[in-house]
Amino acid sequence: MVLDLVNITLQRDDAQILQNINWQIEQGEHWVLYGLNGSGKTALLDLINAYNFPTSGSATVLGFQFGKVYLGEELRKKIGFVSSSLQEKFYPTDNAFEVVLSGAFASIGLYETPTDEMRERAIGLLEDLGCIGYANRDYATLSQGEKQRVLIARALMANPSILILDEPTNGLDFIAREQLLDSIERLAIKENSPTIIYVTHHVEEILPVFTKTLLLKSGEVFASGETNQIITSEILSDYFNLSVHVNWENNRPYLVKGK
């Protein structure tokens, strides 16, 4: 079991941020976490990363049971986390290769000398994610899509067991988005791929490799299970309180407003 959340509640002051969250992820599964702004996605991700602790319920991530063992840095070393907000934290004069190498040390900036093995792994990840052509370019000169691929390669440097991609296509145009999604799909089908949790509020980004989906609404699990049984016209119409229709093309869903 990669993730086991049972009856999780998170309360801050008098506000219930998360309520009755039940979510189990098995080894080898790739999930979509779908939720609109304000649905509680960030709070749930912070809990998985042990930045938040549940007010009640049982949480176990990668064998670490909250409240039973010391968490924090030890757990987060096993989780790769990529978000568009992370882009702005890196030094603009570091090149893409250096940014990827820094993932081996979980540092912003490269302050230690990488081993030959680290360098070889970084080159391999840059090749896998289609970044090798701009490995020596300054990070600041890269496009949004190029930066995201570099950050995914960086997150993979430490061989994480879970890779969380938090709204990775924010700010990308159609071409850049599809290029990034192609890279993510190639990563997901690799035999040694980590469990991927893909966080989004865009239905059309749900790739065929994400066979499981959790819908989060107002801090609660609205629906969870097989993607093709969750991403349906009926369930999403209930979720949005709006008539919508789901069209499937090339095993990807597309959403249109109903009449």
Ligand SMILES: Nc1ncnc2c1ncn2[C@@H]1O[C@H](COP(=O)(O)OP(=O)(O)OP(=O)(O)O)[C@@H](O)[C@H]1O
Contents of the next structure:
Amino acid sequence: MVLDLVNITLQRDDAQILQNINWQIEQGEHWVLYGLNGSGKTALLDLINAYNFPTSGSATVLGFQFGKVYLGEELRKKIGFVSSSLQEKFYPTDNAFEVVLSGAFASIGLYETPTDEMRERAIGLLEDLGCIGYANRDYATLSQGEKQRVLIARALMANPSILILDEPTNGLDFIAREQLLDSIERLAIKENSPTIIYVTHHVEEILPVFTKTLLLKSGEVFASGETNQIITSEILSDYFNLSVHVNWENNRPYLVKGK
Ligand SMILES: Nc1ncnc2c1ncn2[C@@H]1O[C@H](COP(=O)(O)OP(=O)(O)OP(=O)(O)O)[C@@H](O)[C@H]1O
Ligand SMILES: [Mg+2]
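Now that we've seen the form predicted alone, could you pull up the form predicted in complex with the named molecule?
In what comes next, the whole complex appears, and the chain from above leads the way.
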């Protein structure tokens, strides 16, 4: 079991941020976490990363059971995290290759001398993610889409067991988004792929490899299970309180507002 959350609640001051969260992820599954603004996605991801501690319930992530021992640092070594808020944290004059290499040390910037093995791995990842062509370019000169690819490669440097992609297509145009989704799909179908948790506001981004979906609403699990049974006109109309239709094309769902 990669993730086992049982009856999790999270309270901050007077606010109940997460309630009765049950979520089990098995090895080999890739999940979409879908939720409107303020539904608790970031709170839930911070909990998985051991930045938030559950107020009640039991949480086991990659075999680390919360509450037994201090586990934050050890656990976070095994979790790769990519979000657009990470994009601006890197030194503008570091090149893409250096940014990827820094993932081996979980540092912003390179302070240690990378081994030859690390350099080879970084080059392999830059190739896999389609960014070898700009490996020597200053990070600051890269487009949003290029930066996202570099950051995914960086997250993979540490060989994580879980890769969390938090709205990775933010700010990308249609072509850049589809190219990034192609790269994510190639990664996800690899035999040694980490378990991917893909966070999005957009149903259209749910690739066929994401066979499982969890819908979060107001801090609770609204529905979870097989994507094709969750992403339906009926469930989403209930979820939004608005009539919507889901059209499937080439194994991907598209959402349109009903009348
Ligand atoms: N420390 C806190 N104290 C009180 N309320 C909080 C605190 N942190 C988060 N919240 C509230 O908890 C809710 C869930 O927040 P969260 O950031 O997890 O939402 P989200 O699903 O990530 O939204 P978005 O899509 O906008 O990023 C929000 O209503 C937020 O205002
Ligand atoms: Mg958020």
